[in-house]
There are 2 protein chains.
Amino acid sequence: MVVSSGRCFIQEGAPAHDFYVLTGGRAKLFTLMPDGRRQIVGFAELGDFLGLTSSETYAFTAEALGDVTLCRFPHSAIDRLVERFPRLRGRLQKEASSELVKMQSRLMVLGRKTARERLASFLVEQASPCCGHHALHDEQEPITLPLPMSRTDIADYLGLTIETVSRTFGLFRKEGLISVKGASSVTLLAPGVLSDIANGIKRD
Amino acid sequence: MVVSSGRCFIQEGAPAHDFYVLTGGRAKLFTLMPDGRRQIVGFAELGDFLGLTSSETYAFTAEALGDVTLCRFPHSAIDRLVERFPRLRGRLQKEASSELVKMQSRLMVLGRKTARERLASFLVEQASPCCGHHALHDEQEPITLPLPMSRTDIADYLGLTIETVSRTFGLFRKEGLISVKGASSVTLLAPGVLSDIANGIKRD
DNA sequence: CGGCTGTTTGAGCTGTTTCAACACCCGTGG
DNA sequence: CCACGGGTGTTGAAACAGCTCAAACAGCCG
């Protein structure tokens, strides 16, 4: 199925009938508090499984960032699917535990890092799929990233306000660490330094 | 195997040879930043699986809170185990996805909640296994909890400082919401109100 | 060229942290 | 039995990072 930009295809709290595999585009996953405060719990991309839950209802809302394509499966079909594609079993387990590891580093970001460190962590995380195998830490080449999410989304992902996100982008720009094109594209000019900032390391 | 209080049985970054099932006691799971900042990513209790990871190394350190008993299995044995105990498969999946759901609510705690709301969330979370089936939200009876972890642990779990945790305990006490015995035992005098605070709901 | 939305910048404020002093609990040894 | 530590928890005052409120700005599209 195809979901157009801004549409929600999973609703927090709704009965969890189906699960999805994302086959194109990206989506933001978030939860809300009764008074409207929002926390983005992740950005889904190609190959991610969404809507697997042990409870009766979805734990988050999923909204398309740009147009998204996905495959929908009823929860009840999961056993049949695994039977037909035995390798899926391993995928599911691997996906779950790698998501758990990511969550743990997100907890560190939200619980213990400063605004600078949070934004640096975000940029490094966004860059890591692009630069693949070799560690970004000692990457010297500039890396250009598309940022399909708004400043508000970044803020709600990092537990900050849009103003703080904007100001911190400004700082990084002034320090020559990044350069920004039109607010939806960044190039990391010094990935190694950003990675150090993300981990709270000061090199002098 | 038995692990005595304060001992670490999983080291962050160490090669992940084994995984564990916790069969007695409780443990804290945490990650560290190079400069020593600490984030507790969870408290493990009876029946929890620890050390399952898709990568080569453990993502967190696990330290016993009081004495702990656990079963150790080499990672390589997991397939054989599942073969012998087919129901284990479901347990693993259920455990993983319920842990993911918990993680999402922890992200909300760390990213968007105030100190009051964080501590209330913590107390409600600690109480929920005790009061089981019926929702704690409209629970009127006082609930007494043991708190095996130190104030420092609570602070590192909630992304606060020990001083803020202590002050907030003081506030709750003054407001008649809890009563504290010797810093390692709390009774929730108004669980419903605490649950509302945890969710950012103000009732007047 | 207006009008809309999203982003940046500025100034002042606030909740949480930091730093420091003090109180408590408890095991030890005089 | 009680004074003495040492670790842990509490309380206070000052500082600061990030938030709030408000206004200016930049794209972007009709």
Contents of the next structure:
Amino acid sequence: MVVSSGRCFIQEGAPAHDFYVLTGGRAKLFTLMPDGRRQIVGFAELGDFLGLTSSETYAFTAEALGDVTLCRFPHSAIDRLVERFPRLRGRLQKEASSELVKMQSRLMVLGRKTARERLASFLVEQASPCCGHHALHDEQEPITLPLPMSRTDIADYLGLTIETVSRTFGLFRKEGLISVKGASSVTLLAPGVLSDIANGIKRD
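Next, give the form predicted on its own, keeping in mind that what was shown is the form predicted together with the DNA.
For this one, just the chain is written down, with no partner chains and no other molecules.
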């Protein structure tokens, strides 16, 4: 199925009859706070499973960042899918456990890191699907990343103001750590340094 930009395909609180696999594009995941404010809890990318660990209702809303393509499967079909594709069981278990790992990582970012460390963590997180966190630490070659989310979305996700995010992007540019062309992509000029910043490591 294809979902156009800005459309929601999972609604927080709706009955969780299905789970989804993102086969193209990106999506932002958010919840609504009691006062009506939105809190972004993550960004989904190619290959991510969404709604897999939901119980009776979905715990978040998923909105397309640009056009996205999805495969939708009913929860009731999981047993049949695993029987037909035995290797799928391990993948489903891995995806379910990774949601907890991502949540723990996010809590650490919000609770202990400076604005500089938070933004570096975000950029490293975006690069990790192609490089991996450990490989990125020693990476010297520039890496160009698509960033379809707005600066407001990034600020919301990191628990910062948009002014702080914009200022920190500017500092990273001045330090030669990144280059930005337009609003939808960024090049990590020093991935290893950014990885160290994200982890609170100071280089000599």
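Bear in mind the structure is a predicted one, so any value in this text is a computation, not a measurement. By rigid core we mean the largest C-alpha set that fits within 1.5 Å across both forms. Residue numbers count along the first chain shown, from 1.
Novice: Hey, does R38 budge by 2 Å or more at the Cα between the two forms once the core is superposed?
Specialist: Passes the 2 Å threshold, so yes.
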